[in-house]
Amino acid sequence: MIILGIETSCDETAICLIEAKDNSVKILGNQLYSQVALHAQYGGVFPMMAKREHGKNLTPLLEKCLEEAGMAESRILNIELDKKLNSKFKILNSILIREEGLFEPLLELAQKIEKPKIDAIAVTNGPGLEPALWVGVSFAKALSTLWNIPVIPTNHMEGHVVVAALEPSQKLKVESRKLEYKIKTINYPAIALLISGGHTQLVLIKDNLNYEIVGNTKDDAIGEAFDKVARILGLPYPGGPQISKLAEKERQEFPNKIPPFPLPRPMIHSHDLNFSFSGIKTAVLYTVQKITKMTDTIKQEIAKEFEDAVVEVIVKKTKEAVEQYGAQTIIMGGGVSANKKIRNDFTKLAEDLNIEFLVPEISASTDNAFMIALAGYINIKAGKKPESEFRAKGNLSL
């Protein structure tokens, strides 16, 4: 089965082909494009312009993903052939006409290459920036009235967790130019830690694709305040690997030194596997205003204490849910899960508690296309049914 990924949830817009057969998956094109540097300006990102560079940016990157996979094979002269493509381009203008910049590029497109073989579309509808994701939705819709392919609307947090529980399969990846990958059998019932820009959030996962989200966040999500504390010392946006970098550097130089500035570990005892992190975030705020001259020492000093602090609260909270629901895994998933030391602190966690770790490539970690397909992929499995009539929905939950 060959399944295309659609991804535009926020700043990234992506496209990849899959080949799924049974626990088997193949890359067989991934294309991505970042738009970091634009909204960098603006420290954040900004809705509609990430909506008008998902537009400008999908057909370009979904041809380039089907030169890479071989399917971009141009099409041959057929009479009625063109009138049946014809006949679809007002529908398709109807679907995408609120949509800047999708229509003609993907009406040229259509005219230059023939139908590639793909068995279903799997598209983030949700949750994300809702003027993003709509671009995601109206471009799979449109590609499946012009393609006759059938589409599966896919929560990203979904693709998050899935994609963790691959591993290369090295033996093929020496018969293939292609990636290859095993989908592990993962232990259930599992604990997944869902830690992003939007989201930090514990689900239970008591069999395959059957959520339960026990633990969220009351107010900032973890990869929010990385953001924000990163703004506060003035270091540029994406905030997140700023602050990582400094606080690394200050463990390595300074291994055992007392943290001048110390923060506080929100929530780490309320008894409940919530989250919160605006208090924090605050914290530093107030820190930083008293001190009269900001170096870059007090600056790495700063980065470590709010780092430890939110990592010490993530694993506290993580191992409290995996004891409370009898976990025999813990997944770890979202961007933030790239960050170096939750990744050497949730290893050390799991080999304490004698429980499988499941965690992504850092490639993977981010948001992308490829995990969009898998899910895609698993919930066909699964017997999920395709779908024409659906909505992007910022808020869609697990």
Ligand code: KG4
Second form
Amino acid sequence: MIILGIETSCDETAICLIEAKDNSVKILGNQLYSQVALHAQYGGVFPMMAKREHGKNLTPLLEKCLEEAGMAESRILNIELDKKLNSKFKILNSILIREEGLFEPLLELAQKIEKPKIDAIAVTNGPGLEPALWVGVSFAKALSTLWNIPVIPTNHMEGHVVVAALEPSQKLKVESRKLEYKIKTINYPAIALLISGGHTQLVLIKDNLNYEIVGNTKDDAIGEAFDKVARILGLPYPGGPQISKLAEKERQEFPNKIPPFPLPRPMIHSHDLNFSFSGIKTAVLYTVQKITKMTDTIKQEIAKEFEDAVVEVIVKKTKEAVEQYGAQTIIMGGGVSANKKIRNDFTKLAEDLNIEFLVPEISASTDNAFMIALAGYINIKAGKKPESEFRAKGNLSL
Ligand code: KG4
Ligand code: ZN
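In place of the form predicted alone, the structure of the form predicted together with the named molecule is requested.
Following is the full complex, with the preceding chain placed first.
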């Protein structure tokens, strides 16, 4: 079956078309527009600006994605069909009434191309920034009305989980240049560590699509802490990759240096699976305030110490969760899992525990629509029914 994935939960507008059968998935088209540069000038994501940008970019991305997939067939004029299409425009207008800039381009596209052979639409309906989520949800509902395609509301965090369990197919058809993957069979129970700009969660997965949150952050998410510490150090948004780069440089240049600005390992001995990252951010702030002359060397030292501190905490808590629940697999997902040190330290942890470690390719770690299409497919396969009356929900839980 062919599934269209739509993702607009934060500052990436993304559209993906996959073809999936049994345990194999092929990417037919994958388009992403990152608003990061736009938000960077304000030092963080502005929800209303994210919403406006999603509205502007969704239809052009959909068209590009259909073209990439070879599914943007020019429409042949047909008076009867045109009448039907016209009668739908009013409904489309009412669905898109609050989504600035979405109606006209979609109308144009509807008149330009034939209905594509898509079996289902999977759209992120949470968690995320609610105004941003609504754009994707309304767009999915409009497409559903326009082309009679069922919609599966999809949890963003589930997307981050399922995309970890892929491996490139051996039968990769180089000549078609379409990426093909096998969905791996996961050994349960599994512990998933979800680390992103909005989440830091340990999730017990007892069986396919069966989640229980067993650890959570009490305040800031880990990605948020990376971003805030970067800001304190005067580095651009998003801060995660910047901190990671500086930390790596420090590690290579001075592998044995004792950190001149030691930071706490928050909640490392708390004997539960919860986290807190607000205190370490404040500790960095106080450290920086005491420094009379900030230099690149000091920034590098602080970046490394910060990264070491937070990684130590997530490794220890994940190890405890694995032991507590007898997990056979560690799954990692979310934008922060793009971090090199985190990947290395978790690979080592899984080796030490002699269990499997699943983490997505770096390009699929940060927000994308492939993971949403994939989560949609896995849910359909598990019997989930399409919905038409659902809402965007900023705090949607797994
Ligand atoms: O999952 P994601 O793309 O969006 C959310 O759903 O939040 O995650 C974005 C977060 C940002 O906080 C960003 O700084 C962080 O992931 N991030 C990283 C790295 N790459 C992205 N954090 C640490 N190291 C990285 N290499
Ligand atoms: Zn995310």
